[in-house]
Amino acid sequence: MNLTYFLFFICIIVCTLIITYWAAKRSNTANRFYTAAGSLTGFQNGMAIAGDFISAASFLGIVGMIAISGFDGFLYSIGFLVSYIVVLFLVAEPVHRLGKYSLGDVICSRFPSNQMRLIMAIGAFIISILYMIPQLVASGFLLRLLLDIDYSISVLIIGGLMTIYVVFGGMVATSWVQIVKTVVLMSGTFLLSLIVFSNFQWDISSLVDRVKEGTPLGEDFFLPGHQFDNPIEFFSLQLALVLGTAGLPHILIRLFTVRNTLEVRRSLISSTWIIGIFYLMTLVLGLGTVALLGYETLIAVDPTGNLAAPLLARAVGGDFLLAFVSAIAFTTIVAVVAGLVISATTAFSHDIFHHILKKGKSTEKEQLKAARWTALGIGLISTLFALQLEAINVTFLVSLTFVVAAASNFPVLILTIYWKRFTQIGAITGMVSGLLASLLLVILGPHIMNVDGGWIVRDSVISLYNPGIIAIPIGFLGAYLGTIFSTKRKQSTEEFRQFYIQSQTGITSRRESS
């Protein structure tokens, strides 16, 4: 075990545990546990959103994709970045005004029923778990590689830490861990980018020339078509990334952690700037990997390219910089997983325990107790899944998460806010059809059914790796058909008008507006 790596990891763990200890004293109410009592400023929340969104797949995966596939690797970043425009203009402010703790609150502000709340909670729980498992698997491989720790022990360490953050610190601890992660990630990535440029005397043309020499693609490195040779596959992926973010529960519940809609806008604008700058720096790191390491060296060490950033750090800064970059990756995983745990915890303890089981009559103490036990259970479930999936490639779960969110949560959210004729039956059928369609299409696709080492060794029924282009319309179609054929009473024009005014202004009735 390298002592430098070990000390960096210990430093990260100690710092985050200190934050949790500080936050535990401030998480003594349900409001503070779920949303930090709206105490974050817009910029603080923007950093936390960026911390929630930039996963290990973004930091490690995109640098490697750019190094291996060139221009196509950077296209992932564009989809991630554009997605925040959809969130900002379509859902951010209505979600903040209509909800309190969860997405179930938002939908039930128009369709109040336990059935609706249960389905939204199940959707949030599934999406969070699907996103959590690959993060934990990646953390197991990272710690095993750098510290020579057994995979199972690595996963247990990360799983234990994320559970501690949420059980004791709630949203306060989770938010500040994400803020610290964002500061460390941006500063480390910026430092590494500067070192890359300094190796070429700050001459971009020299960097570009070395990239052409270091890749077998030559000048074609900067042209599209090396990874996405099928335009439909590319469009389907981008559709899932752009629309999926607006349906991710762990991103949307962050809109409840600020005081008002002005801070919501500041949150999303600042997070968009942070994420945009980060992805530009990943472009520099991807180019630097090819120029300074070379394609052959990268592939020889790691054919997936996921270790491109750590290998680049070791090439330009030795063991110290490698330890720093690896610690950043570790912090990235911990922060994202903690955010996912808090979203799953909120869905279960607030929507199911408080509203359905206790019929909204549980005490503050009972809610906190249920939330902490829920966080413990979710941490245990996701850790057990990750322990069993060591030998299986689960990276597709990241893209599956966006497809599920875009096909189930997004249609229901958009139509609830903006369609006057939308009904509760439509919301339920849209949610269920989008969820089932996305899961079924992935099972029938090449991620699962593949003659070359797939989970099911046979030809896939669906050729698309990212079936968003099929699943998302099915979600909307299910919502539309459920509404059209619904026999329940539809909302009157006046009822929808009052709901719509509340979603756009926060005013709940004519009397309050006067």
Second form
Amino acid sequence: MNLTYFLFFICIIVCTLIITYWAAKRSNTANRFYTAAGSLTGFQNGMAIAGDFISAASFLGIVGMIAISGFDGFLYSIGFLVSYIVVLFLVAEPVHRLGKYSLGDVICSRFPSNQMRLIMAIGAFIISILYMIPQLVASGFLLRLLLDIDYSISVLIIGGLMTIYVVFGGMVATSWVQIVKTVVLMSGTFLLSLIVFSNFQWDISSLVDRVKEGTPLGEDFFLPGHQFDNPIEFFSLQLALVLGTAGLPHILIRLFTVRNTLEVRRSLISSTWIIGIFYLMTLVLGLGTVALLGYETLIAVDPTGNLAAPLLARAVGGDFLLAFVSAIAFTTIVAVVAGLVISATTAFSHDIFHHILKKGKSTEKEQLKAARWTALGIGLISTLFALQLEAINVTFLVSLTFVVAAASNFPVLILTIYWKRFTQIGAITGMVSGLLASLLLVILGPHIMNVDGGWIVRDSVISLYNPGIIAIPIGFLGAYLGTIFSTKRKQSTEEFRQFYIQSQTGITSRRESS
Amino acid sequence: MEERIMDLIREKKRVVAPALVLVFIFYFMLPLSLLFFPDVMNQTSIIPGLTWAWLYGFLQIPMTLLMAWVYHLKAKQFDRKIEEIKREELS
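Having displayed the form predicted alone, please output the structure of the form predicted in complex with the partner chain.
Zooming out: every chain and molecule, the one shown earlier first.
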């Protein structure tokens, strides 16, 4: 590793550790640990949400996908953006009003029981871990490719950092690491986009012409259909992307870190702006890669195209810019995995330890201690898992996360907030059927069952790589059937009305508040 | 008081629900139009050098921001009215 790289990495590590040290002094209550005591402003939280959301898969993966398949890569990113409308319109404000630290709190404000809480905690836990481990594995490969350091050392560095941020700094440190990441990522990609344009004398049509020369697709590069040739597959993917964000626990718990619903809306609107601008810039970077490097060079280094952005940086700005972009990718990874650690930690220590095991009676000190130990445990275990998974392809788990979230958390959240006749049994069957259906469909699908290098070498039972179109209706159907067939006492109209008013306005009835 | 709050919620819903339906239609029409009318979508649009598919794809971004803004305005108005009701209740 040469000195430029070393300096960039040390700079990022030192800065984030200073943030963690500063945050550690401020994370001395459970409320501060889990939600930064709602102290962020809307714009800060918007940056943190963007930092939590834009994974290395988005940054490196989408640039590569655009460079390889043009329009379809861009279309993929649009789905992520539009999903924020679903969050804003349907779930954001109710989640903020009903919950305290976790999604379990939100659902249990209508169906208070240990079973309900346990299921929600397990759901949040599974989604966060499923998302975190592939990111850790990918980060190991990425650092190995970029910096030529050993896979296990890279995983240990990233796993160690994310654990330190969360254990000592809780949500305060996580938020600020994510904010720093967004600033670095946005300024870096902006700079790189400007350099790309300047290489073409700011003339978009000459960029476009060079793209056509650089890709084997030629004129057809700008036509849709190079990545997704099966329309059902494509529709299924889009469905999971658009609905999935509204079920991702690590994004939704960020809605607790601001003071009121006005700030919640500001958070989401600012993150939508940031994400929208970001995806426009990835388009420039993707096109720039094809135009300046050409398809063959890109594929020769890495057939997945994930190294498009770093290669582009080296081509236009030499080693220094490559070091900078690698540092951006590194920050991107640590910010996202830290967000996932805190989301898994909340599910375990707040829902399972505090509410279920201690029956909601543990003291502030005990809660804080439990949260820190949980974060340490989760950090260690996922790092160990990631170390073991070097030889196994787990990247598909990233796209699976959106399917699981859209099929389990999303239906249960929506129905809990808006459906009068919904029951606890329905919520439990909805969660369970959504979780099981999406996991089972992936196991039966071509990611796992594949004659060509799958975990199970045979033809897949289901041909869809993205089973959202089947799994999401199953989640809703499970919730519906559970409700129809539950014999337990249903909530009275009056009870639901009180809950509904609380979820929509924050006004609690006098009966409850007294 | 409850009736007035419910009325306000209904009023907000009358704006938010159609807006959400519009977003879904606008968004899912993109993949569907690519599927059913690929020829039309691949023709040059009103902007030279840009096909309808790209123009429609780009338009998703302002659409998202516009809808978020519409929601924000409506929600602000809603919050203000709720505050009024709360104040009247107290006095």
